[in-house]
Structures are given as C-alpha cells and as structure tokens.
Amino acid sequence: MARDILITGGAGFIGSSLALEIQRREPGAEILIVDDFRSGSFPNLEGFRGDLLTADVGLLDWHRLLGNRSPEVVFHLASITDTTVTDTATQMRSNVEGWRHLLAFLAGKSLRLVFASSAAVYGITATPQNRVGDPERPANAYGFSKLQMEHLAQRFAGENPKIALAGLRYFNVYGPREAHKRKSASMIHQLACQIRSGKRPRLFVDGSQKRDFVYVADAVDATLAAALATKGNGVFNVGSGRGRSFNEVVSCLNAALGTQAEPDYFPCPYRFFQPHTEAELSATQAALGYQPRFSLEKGIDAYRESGWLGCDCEQ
C-alpha cells in the first residue's frame, strides 16, 4: 500500500470506510482527506487519525495546498450522491467540474488515480446484466454526470501515460457510515428503518424489481484492488455479481431483524428508475483480482452486528 495518499470525499460513506480501512491495513500512511461536508458526517471518521481539510475540490486551490508534492494515490470520491437531484447543473458542476479542476493539478505528475463512478450510468438498459462496453444510456442527471467524468478520465489518460487510472462504476452499495444520507441512502437502510420503527416497508408496485447490492466492505476491497493492481486501467463494474428483488432484501432483514414485516406496495413515482441492475464481474475480477465475500444475505446479517443497520432512523 502507498504511504502518501489523498482521498476527496473522504467523509462519505464510501470515503470514510476506504479511508479506516487504509489505515489499518496501513498504520503508518499518510492520509489526507478533502471533503466539504454538504454530503459527509464528522462521525464516519471516529477513530480517523490523519489530516482533514473541509473544502470543495472544485474550488481549492490544489498547487497552494499540495505545492509540487505529489500523493503516491489519489481516491477521488467526491460527488453529489442523491440520484434524485434533477437539475443538470448543479449535477455537473459539482460532479463534472470537480473533476476537471483535480485533474489538471495531477496532469503531468506520475501516480495511480482510481475515481468513482456509477452504475446508474447504463440506465434502463434491455439485458438486465450490466457489462463494461454495452451501452451506457443514462436516465438522470446524475447518471450523466458520471458518464461525463469517465468521457473526461478517457481523455486524460491518453495525454498523461505515468498515471494509472481506473474508474469504478459502484452497483448499489450498502452498509454501515451511510445513515446520514438520510433519503439517499440504500434501500436497505431505508427499509430497515421503517421496519424497526413499527412500519410497512414501502415498495414500488410489486418489489420484483431487482438491484445488485454490494456489501460497502466488498466496495473498498474493489477500491483499494483499483489501486494496486498492475493491470488496473480503465472502467469496471463493482458489485456483487448478483441482482436481488427489493422483496428479497425485506425477506433478508426481517430474518436479521427477528421481525415478520410485510411489505406496503405503492406505484413508481420515477420515470427513470431502472427495472434491474447486475453487474458483470469477469473484467473486474481479471484486472484487479476483485472477488465479492457478501451475498445479500451475509452483508445484512454483517451490517446488522455493526450496529448501524437502521440506526439514526429520523427520515
């Protein structure tokens, strides 16, 4: 593992768990993390010992803050996470922009740059199995912004051959640290709150619909593989490899929860919401050695001895 890394985003969800995880694994690196917060929670990083500075990386001022030291990895995870913010320029500014002013600051230097993307770039897709190089028909703004920042990361790469890059289009990830996203977190969050205060899980007209959950622990094995990996450039798919109906997931955290919950159907308010997501795995599995551990059934079980599972259930 490198000793000198950075981590946009690093107070979200996925940021804050890759970031205890490296240091771990790694005591002695040196981990900055630059978050603005508009989309991070200071208690995701309970126990995290190494710098933090709150700024937006579409603004900061990179060259003053870093100088010519170059970090040996960059993890750039800052976005906006809601899918349901409509507004294309918000989406892109934040998403997009962010990432064009990171990388001319990298451009040029020699390192290994993992991003994260989204599967929501494949959007309402005809397979239900998702795979690198299909086509990516993005049905929201968020979606968009993605498939921007890959289009943008293509470019890059091509003029800056000393930098490793891969971006990684994240299925559906769940876990603990996600709580403060309040209405976009998982489903499974979402779902176990309702159950644990008394309620009906709501799902969109039969819950059939299928997602591919990916555990947030199998989400940094994928993240930290991006970054070691020799091979390890270009887009792949992070998810479990398996997609899993939403009456599923109640069934699973019902089992969890010792409840018998039955759920409450309702109509689909969302003309962009995507029938069924699973990601295909072999590219990913070949250039980065990436193995999911979590079926839907052990990653919830996990999450419930975490003590997050539906914690902080105020909606």
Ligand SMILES: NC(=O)c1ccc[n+]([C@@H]2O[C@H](COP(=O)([O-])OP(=O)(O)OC[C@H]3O[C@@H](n4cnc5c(N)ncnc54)[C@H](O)[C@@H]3O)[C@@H](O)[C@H]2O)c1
Second form
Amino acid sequence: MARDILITGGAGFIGSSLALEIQRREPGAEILIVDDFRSGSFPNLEGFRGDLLTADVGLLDWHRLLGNRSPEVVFHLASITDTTVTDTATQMRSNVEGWRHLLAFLAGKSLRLVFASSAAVYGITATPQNRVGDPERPANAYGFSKLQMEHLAQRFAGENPKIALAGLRYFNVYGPREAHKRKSASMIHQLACQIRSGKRPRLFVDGSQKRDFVYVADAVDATLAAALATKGNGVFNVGSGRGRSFNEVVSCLNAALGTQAEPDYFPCPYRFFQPHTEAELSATQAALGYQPRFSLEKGIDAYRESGWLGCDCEQ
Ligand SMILES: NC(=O)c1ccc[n+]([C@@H]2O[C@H](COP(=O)([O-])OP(=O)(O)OC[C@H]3O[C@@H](n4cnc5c(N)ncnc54)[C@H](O)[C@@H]3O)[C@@H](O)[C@H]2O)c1
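Structure of the form predicted together with the ligand (previous: the form predicted alone):
Full assembly next; the chain just shown is listed first.
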C-alpha cells in the first residue's frame, strides 16, 4: 500500500470507510482528506488521525496546497450524491468541472488514480445484467455527469500514460456511516429506520424490483484493489453480482432486527423505474481480483452488528 494518499470526499459514506480501512491496514500512511462537508459528516471520521482540508475540490488551489508534490494514490470520491438534484448545470459544474480541475493539477505526474463513477450511467437498460461496454443511457443528470466524468478520464489517461486510472461504477452501496445521507442513503438504511421506528416499510408495488446491493466493506475492498492492481486501468463494476428484491431486503431486515414488519405497498410515481439491476463482475474480478464477500444476508447482519443499522434516522 502506498504511504502518501489523497482522498476527496473522505468525510462521506464510502470515503470515510475507505480512509479508516487504509489507516487500519497501513498505520504509517499519510492520508489527506479534502472535503467541503456539503454532504459529509464529521462523526464518520471518529478515529481518523490524518489531515483534513475543508475545501471544494473544484475551487481549491491544488498547486498552492501540494506544489510539485504528488500523492502516490488519489481516490476521487467527492461528488454531489443526491441523485434527485435534477439541475443538469449544478451536477455538471460540481461533478465534471471539479474533476477536470483536479485532473489539470495531476497531469504529467506519476500515480494511481481511482475515481467514483456510478451504476447510474447505465440508466434504464433492456437487460437485467449491467456489463461495462453495454450502451449507457443515464436517466438523470447525476448519471449523465458520471458518464461525462468517465469520458474525461479516458481522454486524460490517453494523454497521461504515467497515471494508472480506474473508474468504479458502484451499485447500491449500504453499510455503516451512511445515515447522514438521509433520503439519499441506501434503501436498506431507510427501510431499517422505518421498521425501527415502528412503521411499516414502504415499498413500490409489488416489491419484486431488484437491485444489486453491495456492502460497503466489499466496495472498499474493490476500491483498494483498484489502487493496487497492475492491470487495473479502465472502468469497472462494483457490486455484489446479484440482484435482490426489495421484498427480500425487508425479510432480511426482519430477521436481523427480530421484527415481523409487513411492507406497505404504494404505486411507483416514476414512469421509468428499473425493474432489475445487477453488476456483471467478470472484468472486475479478472483485472482487480475483486471477489465480493458479503451476501445480502451477511451484509445486513454485519451492518446490525456494527450498531449503525437504522440509527440516527429522522423519517
Ligand atoms: N453510495 C452509493 O451507493 C454510491 C453509488 C454509486 C456511486 N457512488 C459514488 O461514490 C462516491 C461517494 O459517495 P457516498 O455514498 O460516500 O456519498 P457521500 O455524500 O456520503 O460522500 C460524498 C462526499 O463528498 C463531499 N463533496 C461533495 N462535493 C464536494 C466538492 N466539490 N468538494 C469537496 N467535497 C465534496 C461531500 O461533503 C461528502 O462528504 C460519490 O462519487 C458517489 O457519486 C456512491
């Protein structure tokens, strides 16, 4: 593991989990987090001993901060993560122009660069399985901005051969340190909150729609593997490899929480709602050696054991 590491968005859900895991695996690593706390949360960083700079990655004077110094690994996770922000200019300015600004500073250096894309780039697809290389049809401004980030990264990688660059299309990540995301947190967190507060878990009719839910420890493993892999250039899916229905999520939550909550079904208000998503993982496994460890059942159990499942909810 490299010793000089930059994480943007490190106060967020995945970023803080990543920072704490790196610190655990490599206690001597120098970790600098850049986060402007627009959606991050300081309790996520309990136990973090590295440096924390509060700034917008798209406005930061990187040269002034780091000069000619180059981190060995950069994880770029900072992003608007509320997918209901529909204003395209806002999503693009923040996600794509922020990325462009960081890339301009990194140009010509020698390092490994891992950035967060999203399964949202696939949009509404004809097939349940999502494979890198399938046509992308993002259905919202957030997904569109992530796809533009990938295109920018691809051009940048061609111009900067000393930079090894991997983009990760995370699917539905869930686990400790996501409560601050509230309505943008995983459905697993939101349904757990509803059950724990004595309400019936609310699902779109008829609860059979499937998502690829991936436990955050697996997402972190994949992210670290992307930083270490020797042939890990390109874009990769990060999921569990299995679509599971919302009804199954409620069953697993009932089992984990010792409840018997019955879903409260209501009509889906969206004209397009994906019936099924599932990460096709063969390329991720071949290039990064990534093998998800957590089934939905195991992930929800680990989440409950962490003490974070359904905590801090105001819904
Ligand atoms: N959680 C998921 O299921 C999921 C799925 C697909 C993709 N992703 C991507 O993974 C990354 C991390 O997501 P997350 O779930 O941890 O979300 P999060 O909202 O918890 O974390 C994002 C962090 O980035 C920070 N941030 C945002 N814009 C910034 C900026 N311009 N400058 C500095 N800091 C900024 C926020 O304050 C926050 O701490 C994001 O890029 C997101 O798009 C997440």
